[in-house]
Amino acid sequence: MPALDPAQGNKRTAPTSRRPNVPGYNPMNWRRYWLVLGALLLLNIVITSIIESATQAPSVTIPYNVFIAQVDAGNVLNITATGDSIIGTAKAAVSAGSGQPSAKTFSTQRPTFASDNLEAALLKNKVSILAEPPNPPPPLWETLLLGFGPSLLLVFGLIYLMRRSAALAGGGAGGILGRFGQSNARLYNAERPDTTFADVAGIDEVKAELVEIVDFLKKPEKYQRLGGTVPKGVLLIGAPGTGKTLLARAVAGEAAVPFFSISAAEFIEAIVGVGAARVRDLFQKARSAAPAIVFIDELDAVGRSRSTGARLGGNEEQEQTLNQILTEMDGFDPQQGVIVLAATNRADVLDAALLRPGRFDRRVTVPFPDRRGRLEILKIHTRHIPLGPDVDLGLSASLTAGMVGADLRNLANEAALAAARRDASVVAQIDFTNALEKVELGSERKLSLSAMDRERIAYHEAGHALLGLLQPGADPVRRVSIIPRGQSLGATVQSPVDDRFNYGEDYLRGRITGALGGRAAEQLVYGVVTTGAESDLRQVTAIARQMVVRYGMSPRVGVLSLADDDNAGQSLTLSRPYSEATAAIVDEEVRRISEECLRQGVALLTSNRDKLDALVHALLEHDTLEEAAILAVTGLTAPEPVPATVS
């Protein structure tokens, strides 16, 4: 059961490298070998052509009638016939005509229609006649040179590279296969770091956790004189895009030490034992470059718990790799100055041996940034973007609740691209608004909708928006649109004034009621519902089920948590930690909550039908309405935010 995502509560959309720097590996060896091989082959062709041209006497081509005249004159000594082609030698030099070059060796072509008695003429003038097959075999030396020469070069070249690779790798694994045991870690230049803590924003508490690591790498004697040791490993835990890799590179940049970066998936190979060899190679390089940082991204690729049966195939290779990581971290000398940083978004599936003290001693959770953090992140990503005077990054930060650093970087880039498409010199607030809709919903689609379809979509979105205004404590409605984007035919955007970290039952019920606003409006106006509420119903079901099984908000189920988070992701078969009778009660309670919220939504829209119709008419006229226009059309005021409960 996924946890309730604050981001989903803050916005609602309608339904509708470089080469590895590895000791012993030099790519120039391969390039030099292929260059030498190509040069030798080219030299072979040139020498062959020179030899053939040098062994042949100067020759001229003469017409056939000139050849017959030379035979009749007794000037021909011998000829060699190959089919209809004739090559011969004359007693005196011959030429094709006046002013043409002459030579004693000549060639000509006998026409196929010739009816002369050539053989009799040749015999009469005592010309020596030799005949050769039309396709004679090449000479033996040419066959040997062209047939075996390249193969011998390849064989000797591979033998050379294998011996050199074995020598550089210390003889391990032997020959070129030893390359499999070398890690593909990227080594970033410590002299010119491209990332520092100045490039990280929105997660100040996490940066504070890592300052001690940087301080130790810069001034290890400060801690060693008091007998203290810095953690051997720091595990960064967080959702994708929260900045785990960025933080690791910032630590290396601040400490100005070598930074070895590799993904855990790169350890795994089809050959058993290669992963462990790559781990040994990586840590050996880090020790030789100490003080240094080793960063392993996506640690869960090899660090999954060995006690679970959820791993299919490659178990032996993954376990050997994991065991080697554990061994290497156990063998660290605190005086060496090598620290392991790792990142994962699945800390729940990691092996317990990785998390014990002495390996990954410190675990740092990288959270979603709050509104202040999102503002700081947007400032970083817009440093090189010319902003217009109307741009309010604070508003954009408020509208992007639930977004992580990677999302905000993409948002800033999309806003710049939107401004470029309209040939603007600066990025305006409308560009950020359009970019946000594109990121969340997709690109605008040009659909030919009928008047009836547009009206249904308008009522659906107006139902969402109006219930957002009528319910106390609901998140403010920022925008409503009936422009099709991505898979949706319209959108209603809500976001809170401040981020919420705790949710009351009334707020969750209001979320469900608002999500059912489109279905309630269709039911009220047309008496027939459509498929447009598909994503709304998924959201409603998820919230209502979590209220029952996770938050204890059902009187029949009681104050119990029935969510089985401890075994999440560790079993191939879904199991519920409660009986079938309890499951039936859970289903009934989920249905009860959703139906009560739907009835409440229909009642609110019924008593405010005039406001619903006015909002629909405005939408059909303008397609998109901002918050101020929505309040003006309906005559309502934004509801006062209800403080989140504190437990």
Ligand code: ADP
Given for the second form:
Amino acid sequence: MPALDPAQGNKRTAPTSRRPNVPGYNPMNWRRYWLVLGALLLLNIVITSIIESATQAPSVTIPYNVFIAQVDAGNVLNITATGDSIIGTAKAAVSAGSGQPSAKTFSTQRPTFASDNLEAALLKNKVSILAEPPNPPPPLWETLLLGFGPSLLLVFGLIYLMRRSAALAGGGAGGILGRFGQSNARLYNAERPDTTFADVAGIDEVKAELVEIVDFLKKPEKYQRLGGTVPKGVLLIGAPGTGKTLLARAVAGEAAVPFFSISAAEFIEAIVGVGAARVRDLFQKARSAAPAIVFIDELDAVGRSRSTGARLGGNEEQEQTLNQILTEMDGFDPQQGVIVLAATNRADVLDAALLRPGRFDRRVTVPFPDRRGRLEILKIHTRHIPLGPDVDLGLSASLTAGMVGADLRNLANEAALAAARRDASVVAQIDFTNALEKVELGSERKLSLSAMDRERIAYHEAGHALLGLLQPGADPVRRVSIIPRGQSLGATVQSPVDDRFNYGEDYLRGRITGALGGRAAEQLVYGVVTTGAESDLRQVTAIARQMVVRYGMSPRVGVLSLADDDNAGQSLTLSRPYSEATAAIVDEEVRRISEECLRQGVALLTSNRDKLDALVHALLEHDTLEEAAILAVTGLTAPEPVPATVS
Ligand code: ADP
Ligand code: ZN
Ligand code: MG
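Give me the form predicted together with this ligand now, not the form predicted on its own.
The complete assembly is shown below, putting the previous chain first.
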């Protein structure tokens, strides 16, 4: 499968992990609470047992016959009987036998079968007798303690925790609501603006748009004097990982103003009714620290259009939060020096109210970086990495069409890790190549493949590579590999010399033919195809369908764009702006194009069978072949790049 595909590169998602940043909510603090509670409980038990043992006189247990002997000897002062259990006090200390501990207080158990006349003996020796019911009710204090104690402990514990966290949140009186109502904005100190525009690369147009904001925050007087209008809100729109958060930070860093940021997704994950309170608090804090920046990340989480039915549950909460944001933005005067930046990757779903003048009236699109931009970003993220002499960041930049800043940072990091794993002192180009493959396809997998399977995979990948080479105008084949990675068993990496924005019909057909190269080779050599071609087919279908419905490249469908813009030809089945009959024609046309390309692929491979076999042998021997080796083995030259067509 051609792994790098500029046309499909726009669906990247950067993994983000976010934890609620509520003060006092941090797990460390909770652990402390539990430790304190546990320690208190333990102390309680220890103290109780000490008191118990201190208040009770030492006592011994004696056999019943010893007891009778003591009674007869007149040594017993008094006894208390509970059923057949007897405790008593003696004049002189008694013991169970010689050598046993002795004490004046003793206890004994009268056997139930005893038929002695104990009472008479006791009376005769003037022992005072107390009797208690066999199962005395526990004393009142014990009943109360056992009944209510645990609940009391819990209540007191909760009160304690609430007061603690309220104190932490600075809310004091607010109790638990005070805590959650506090905004979790992080104040970035004016003394330490750590991000600057120098940390942002490859999106110079966007930076230029934000320079004005920085200037306003730096010298608000200048703007106040002339009464110029400065936007209240700037909305940064771009795919995940394109650097929106980075830019917002850089604006604060450049202007050296406090940066209050919050993720709108966090508003709605908390307790109902606090989103609005948090917004109010956030803005209040920002105003008192002005000039300042308020940054609302993932604005679409609360700012979704109220008309779309897409909002399941939590509607009220989102609406309240959104309304509060709108109120705050209307309520403040831009001269106060607070500027609201917000980020979203779905500007199309935002509520129109947010985009009205006086709110986020300035919108800045953060684009995917082009090749030069990617190079600049790679340079930034390799600033602190020692690079070997063979490293060609320009090559890596051209191999990474469709990647965003976050991906490139990840790539640089993976390359550094790969070099460290080799115990190398500098990072080499091979580390970048490996890192790219890992980022694109996953880590290498240790699969024990049979010789048969390996050969089949080699033919499949060689088919892709050879067709990529044989077709004029195709993207250069950079690498072929039969090392299993992630979900795929092998890979053919093709990437354009430069980013393409327009595609000619020949180029697209070439892409389809190349994508079918694996299948074509398997069909030619083995006569049957395997499941390995599945993802290839998905790609083929996607390209062919776009040719038909978007680019008007099918004479039968004609020069029409049938795709509605939202679906971008991806989910045509969901909302099809054309009839069943046309749909049938589209399907036939997609099939026709694919089949023509497959036939052409098989024909090309048949007439170049020697090159195919040579490539397979080299692959089986080396596992991976780079561009130069591929050309050497096949004796071909890289096809002349056809300039991208301009429409
Ligand atoms: P977004 O908010 O658009 O999803 P981020 O700003 O969180 O993206 O980007 C994540 C990381 O990717 C940044 O911290 C930065 O290291 C890197 N990055 C993204 N875009 C760029 C860029 N244009 N220049 C330099 N680094 C970038
Ligand atoms: Zn394939
Ligand atoms: Mg972000």
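Between two forms, the rigid core is the largest collection of C-alphas that superpose within 1.5 Å. Residue numbers count along the first chain shown, from 1. Predicted, not measured: the structure shown is a model, and the values here were computed from it.
Student: For residue 99, decide whether the Cα shift between the two forms is 2 Å or greater, given a superposition on the rigid core.
Tutor: Yes; residue 99 is a residue whose C-alpha shifts (by 2 Å or more) between the two forms when the cores are overlaid.
Student: Taking the rigid core as reference, does residue 80 move its C-alpha 2 Å or further between the two forms?
Tutor: The answer is yes, as the C-alpha of residue 80 shifts between the two forms by 2 Å or more after core alignment.
Student: Can a Cα shift of no less than 2 Å be assigned to residue 365 between the two forms, given superposition on the rigid core?
Tutor: The answer is no, as the C-alpha of residue 365 shifts between the two forms by less than 2 Å after core alignment.
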